[in-house]
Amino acid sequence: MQQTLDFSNVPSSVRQFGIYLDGEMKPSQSGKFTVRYSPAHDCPVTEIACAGIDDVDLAVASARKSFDNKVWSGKSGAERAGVLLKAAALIRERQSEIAYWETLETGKPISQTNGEVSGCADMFEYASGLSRTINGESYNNLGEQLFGVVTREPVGVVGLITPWNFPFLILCERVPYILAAGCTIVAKPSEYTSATTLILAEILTSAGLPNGVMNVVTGTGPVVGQALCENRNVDMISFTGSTAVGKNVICASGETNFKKLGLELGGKNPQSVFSDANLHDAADGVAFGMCFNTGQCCVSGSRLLVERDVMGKFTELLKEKLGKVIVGDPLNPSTQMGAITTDAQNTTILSYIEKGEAEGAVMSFGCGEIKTKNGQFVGPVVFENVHPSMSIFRDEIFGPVISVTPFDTAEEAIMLANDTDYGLSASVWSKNVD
């Protein structure tokens, strides 16, 4: 369930990065930066900038300046189409660049990241129309004497910051939007993954994007996530990562302005199967559901509940499944799970692994840890015997780890599936539409 590591792919010199402000790269105002090495080689890829607090509020003043200036907001929504379609077009041009160097920061396989990145710029399409047809309403039901419009206004800066797991695709789900809104962006992506945003500063530069626009300050959650939340000049915070992160959002971004927030958080995430589902076809579906992303998505169907009397066919399915999955190398196209993205959560998903085994569970399929001579990379794991109780069916692991706990009723399985602090994703495998 592993391959080689081939080092003929990896890049031979560092990528620079600096921070992107005013429409193009400039040094951090701490001129000190971080060195991101591939989690799947061992490597150096990328030098990132180290900002800090004054960086952020650089940003945060040229988004400022460029909403209240309206030399985006002030614009038609065919001319911001217009800039749109065109950033869609260089996406698919540079599509094997974003790819490659998502690949390298991410440790995701890069049949994957080339998905993504083409559904990304199928966004940047789909956003160009909507910009077209943002419209308010109006209202004659007041009486003879008024007349009631309500108009549809960009909210103004938009504080936008992302996580590591999907550092390209989850930046691609939030920006086109925003810019169709016509709203000013800071953007602040994981510090472990920040090549792929910067890469798209500079793609919008290049479609027309007037300066100061699109902004990225990189750097660390502590410094520049906190500054970006606490920045009175910030309307609205956009922060997809942990639950716990997400409440220290909510309480920096109250501090100042009682910014608008949207927030796209954890998840533990059922996956039900019943006794008349099609068990090929379901197990096909639990192991991508599980394996996808290495398991670090906050999607990712980590609870496998399964009516009792197909339990053990279906269970030994799926391992079936698991067992054709081949993990390494992530620029090896044939790859389907790359590596853990950090260190931090590779230690996590090792201790679950551990704590599953100490709390009673039975690790039917799968070692945990590859041993590898590069890079970390942990295969996939499967819990039977699981009450929920346990913390590997109550927690969220964020890695290729499924609990599988056995229902006789659809109203235990329903019971089950709800009995979880998140809310976030679920599926049924069942040819019964009721």
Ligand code: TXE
Given for the second form:
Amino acid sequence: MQQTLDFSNVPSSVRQFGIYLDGEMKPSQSGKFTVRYSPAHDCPVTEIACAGIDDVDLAVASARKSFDNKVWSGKSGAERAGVLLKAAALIRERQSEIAYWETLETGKPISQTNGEVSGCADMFEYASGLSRTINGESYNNLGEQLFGVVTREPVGVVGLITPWNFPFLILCERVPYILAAGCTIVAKPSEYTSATTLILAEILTSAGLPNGVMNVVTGTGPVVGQALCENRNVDMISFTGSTAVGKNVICASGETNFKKLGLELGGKNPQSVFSDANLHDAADGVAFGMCFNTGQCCVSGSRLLVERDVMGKFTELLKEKLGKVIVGDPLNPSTQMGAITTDAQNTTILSYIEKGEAEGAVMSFGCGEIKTKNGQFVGPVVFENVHPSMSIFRDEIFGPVISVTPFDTAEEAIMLANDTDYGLSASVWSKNVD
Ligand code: TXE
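Now that we've seen the form predicted on its own, could you pull up the form predicted together with this ligand?
What follows is the whole complex; the chain from before opens it.
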């Protein structure tokens, strides 16, 4: 930990949010709230409405009505593009505010959240163009008497369940495209990081999105998320989160109306380094790949596979880079790694560090938990002598922990890379394009 926490930047009072229904922020039926604490500063930052099944039903009814009335899907692509472009401009206008609340709820560095929010505005701009170009196909090869036309139509009401690791980014990787297509939305953010989803709903209304097209229900997964997955008036679920809950989403859809599903689940991603690579560049890439978002990232590069003859040299280079990573106050613009977002995730990461040692791997860099008066911080950790049977090689840790395993041939590297239950991302460092 290279900095002390600066409490002068935390909010002086807690910001309260309701649920978002029919174009307005409203209290939930229960009138109850949960308080979210900053995982870096341990102080309360937001109060989030605890929605229940009744609130989900209201939000779905609102999204259903606005879809069936065609207040949005009936507009031309150009009209939809206008709203998305205005939303992009408003996101840019409110970038600092969004980044600030995102950092407070997630514990991730403010430089990163600013970058993410700017990228989100860009996605709205991109999607606005797409809404103008949605087109279908025609078939004039069916004989003289027949002519076939395939049109692309909006699916309907989309339930959007998002996690805590990239609350605004994952939301904006989906919302502008769902809207560009003419669908309506009920979003369910993670109970830990709901603020910026509610801010986006406000922005969309200000940008001219008709009421009822974007609704947000906040609360826990087993209550609100499950109710959304089981609701027959929802036509599609887009879910990003754990593999275990992803299975639940499939079952809930199968037991009701066979919703269309988009699932983005876990990963255990290899970074393979060959001896002909520029090892300095590769070490930068590998360090970034494991430290970005404190490793709380589905595409985190958490398995280092390295050609045996450069393994010693490369791991030393990697450790040198990791020694320079600035872990600390996420509100400080120079911080590169902030806090661990949830208590449960902190416990998971620390338990895998213990497991790695118990299974016989050698922790050759880092100490794991960084003991501080406030917040929960874990520094980068390197495990060497890692065998593919060990849990730190196999399981998604979702923290800044990398396991190092050597290989002798390209075939062996490919075999090790593919030796996983997950299949999300992979990187290769080599100058040999063959
Ligand atoms: O995820 P959950 P958690 C992985 C990562 C992490 C683990 C646990 O390995 O350690 O998951 O994280 C909602 N029906 N990823 O427990 O529970 C929940 O409220 C419907 C990978 O936070 O899957 C939240 O909005 N929804 C991942 C969302 O699902 C339910 C990102 C994700 O929470 C629900 C996050 C239910 N029954 C974690 N139960 C990635 N791919 O990036 C919970 N939810």
